[in-house]
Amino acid sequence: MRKDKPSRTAYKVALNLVTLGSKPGMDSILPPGTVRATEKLLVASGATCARTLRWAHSKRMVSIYESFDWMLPGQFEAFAHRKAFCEGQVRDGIGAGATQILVLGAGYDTLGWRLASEFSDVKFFEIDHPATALLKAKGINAMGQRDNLVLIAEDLGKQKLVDTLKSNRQWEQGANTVMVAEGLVMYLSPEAVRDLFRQCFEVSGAGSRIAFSYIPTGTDGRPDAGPWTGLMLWLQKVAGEPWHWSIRPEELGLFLEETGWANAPELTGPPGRHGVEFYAVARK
């Protein structure tokens, strides 16, 4: 990621969701209110304008996204399934006793803002790089801040997650927590991913879980994005947000065990690949 500017990927994912809102059938997959809240956030933060949103909503933009399925088969619709997966894990976690939610690399995600008013006795935390987080905070303030939503602007490449949360008076060390790492770990180095899971284990209590998406490793040892992997990896590198980490699904259990967690495939729903990603849940 370019450290001085808001994440391009976060912005593209948000616009993708807006376009998905105009695709027939997606309203039955996307969590209710997601598209409208995303639109409001993008405009209120200054990340985009109403004219761009109108274009994103157009049938032509839906067709453009669908035409790129040759490069990343199924990835367009997979963003809707990924949002549904993450929100489902948060709701299930709260139902199982979680009192804290932590969204890592939140970007322009609206889960915390939307659910904070519904679950007033649960604390929602978001952490992202200042370049993105401060812009988002501007939008959240304009939309209406929630008393139980805490936005943290921090570069976790410079400040450890453990130290960041311990210094926050509202964070309850050892509480049952749901952590969400949606579309994040592939951008981190292998060492950083391992360290992140270990730190998440340290700051959370019994019963906690991490819901995350990841890209599998191909036979050539690179992240596998399908038949056009080479082109996709090059495009990510040119955009300044390259993919670094991937793992074979059959190796995930051991990786999680080494960081203190247990793989919980029974919580993920139907197994298999969604677009270029797999979804997973680690449980403490």
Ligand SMILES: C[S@@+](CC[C@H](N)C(=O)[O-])C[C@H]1O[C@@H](n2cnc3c(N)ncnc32)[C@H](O)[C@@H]1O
Second form
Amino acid sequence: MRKDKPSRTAYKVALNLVTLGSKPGMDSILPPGTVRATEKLLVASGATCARTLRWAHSKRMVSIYESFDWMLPGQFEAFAHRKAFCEGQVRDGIGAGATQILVLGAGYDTLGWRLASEFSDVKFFEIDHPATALLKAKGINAMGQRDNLVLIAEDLGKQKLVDTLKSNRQWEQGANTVMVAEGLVMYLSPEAVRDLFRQCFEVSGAGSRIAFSYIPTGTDGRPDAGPWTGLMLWLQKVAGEPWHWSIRPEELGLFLEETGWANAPELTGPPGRHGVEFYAVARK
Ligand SMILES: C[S@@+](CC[C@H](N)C(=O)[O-])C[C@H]1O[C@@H](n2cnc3c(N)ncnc32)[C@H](O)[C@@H]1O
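Please give the other form, namely the form predicted together with the ligand, since only the form predicted on its own has been shown so far.
Now the complete complex, all chains and molecules, led by this one.
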């Protein structure tokens, strides 16, 4: 990705959510408060202006997104399902005893900000590349800091997660933790993904889990985005955030085992693809 500029894909996910807020039926899928908080964050951070938000909210924008279904079937609505999946994992994990939440590659995600006030005895951490994290921090400042929300600006491609967290006095090594990697691992190199899972294992305690989304590998060995894979891969590359990592669902169990984790389809929910991605949960 472009190191000096805030993530375009994170911005697109956030705008997509705003538009989903205008699509009938989506309010029963999107976690409550997501759309409103995302709008606030986008404006408060300076990532966008009120005019763009109004446009993103329009019925016309819903139609435009829907008209791209030929290229990526189900992808528009998939962002709502992904948010619901991740938030469900966090709530479930807290219910099962987690006291720490870590959102990796958080972008403009508002889960930490929204849930920190609801679960005041749980610590929320977010990490993102500095260019995006600093803009977001500006927005969170304006929206109202949470004492139990820690925003970390770090390039996970350069700095080890283990070192970043160990040097943070608020991080509790060995705590039951829910980690979220939503729309992240496809942007990292295969070595970086393997290393990230190993490090997540190292920094968390018994009972922890990691919830993530991933793109499956196609028969040609490339990330499989459906019939228009070639075009999608090219668009991602041109946008400066190419996809590097994918995996065949049947190979996920072994991959996770090699990094210390156990695949936990029983925690993941109904199997199947959501747009271009699959969801997965690994537990310790
Ligand atoms: C597609 S966005 C997803 C944002 C958020 N997880 C969501 O779904 O709303 C990918 C995010 O990963 C972050 N990211 C990519 N490479 C990273 C790296 N090397 N270190 C830290 N963050 C990274 C980007 O800055 C961006 O915010």
